[in-house]
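The chain that follows stands alone, in the form predicted alone, written as structure tokens.
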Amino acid sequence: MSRVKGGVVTHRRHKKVLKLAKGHRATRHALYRRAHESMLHALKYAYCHRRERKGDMRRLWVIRIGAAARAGGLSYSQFIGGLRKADVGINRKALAEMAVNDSFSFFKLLTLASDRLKS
């Protein structure tokens, strides 16, 4: 059986890893072994943080809704409780968007929630 040299395949794989590690500091973008470690960590962080971003966005929405609700005289929890009692099924993303861009509609929901809390 003839000898098979793997130089082309190895070189291609190394180039792919070094391309992914482009922009990393020091030897982490230049030396294959260091670049491979750096690339694995970077890909792991990217995977984890894609999931973490969902919670970050929800926290941002809650902060925005809470600020707009406080401007109307209710706390965040009172506002959400009032909406639940009024059977308004609107999610936090839409509420936050409304609070920032459509304050008139948000104020209507705010008055609806406060009315439901009083009754």
Contents of the next structure:
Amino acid sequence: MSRVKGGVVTHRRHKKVLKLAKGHRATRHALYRRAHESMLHALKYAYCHRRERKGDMRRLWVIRIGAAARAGGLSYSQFIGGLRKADVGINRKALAEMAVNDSFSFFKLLTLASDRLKS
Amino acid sequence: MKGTYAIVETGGKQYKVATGQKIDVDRLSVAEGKDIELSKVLFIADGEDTIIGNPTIDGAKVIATCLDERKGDKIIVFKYKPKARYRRKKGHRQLYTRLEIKEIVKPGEKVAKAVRKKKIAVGDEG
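Got the form predicted alone; any chance of the form predicted in complex with its partner chain too?
Now the full complex is given, and it begins with the chain already shown.
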């Protein structure tokens, strides 16, 4: 069999890594060894932070709902407690969407929640 | 605020939908071009009034057509623990079904207004 030299394969592998390390700082986007380690960490962070994002978004929604509920005279916990008593299953994503774009419907939910809290 | 919209649940996620809207949801077992009924309707607003479910609205549903099935962008799942020689690499593409919302049916209303209209139109021509 004819001999295959390693240079081509190595170059391809290095190219792949350098592509993933684009935009990294200093030598970390230009030198293979630095870029390789940088890539390992970057991909790991990407994985972890995709998971973190779920909590980040939920926190944002809670803040938005809280602000809108307070404007209507209930605290966040009172509002959510009232909805829970009324068996409303709308999640925080949808509630926040309503708080921002559909204050009319949100107000309906607010009145429902405060009614349930009184009874 | 104008226009009717509903909040429906599918695939463990809630979507705000209006008629004519196209949404990507986690893959459902419907053939391309076929209709599907989403019966977990949590909320309907039509600009004047709202219907709030407890937790779902009885008799309400959202009719949607499956346009096609598609895959999300590729995600590289990479787990890595430095100094422990632990590396796991996996590619992932989420499977979606693209739906077009045909109709939001409130409780007590009849399904497929659009279909009936078509029939009338055909009758007029004949």
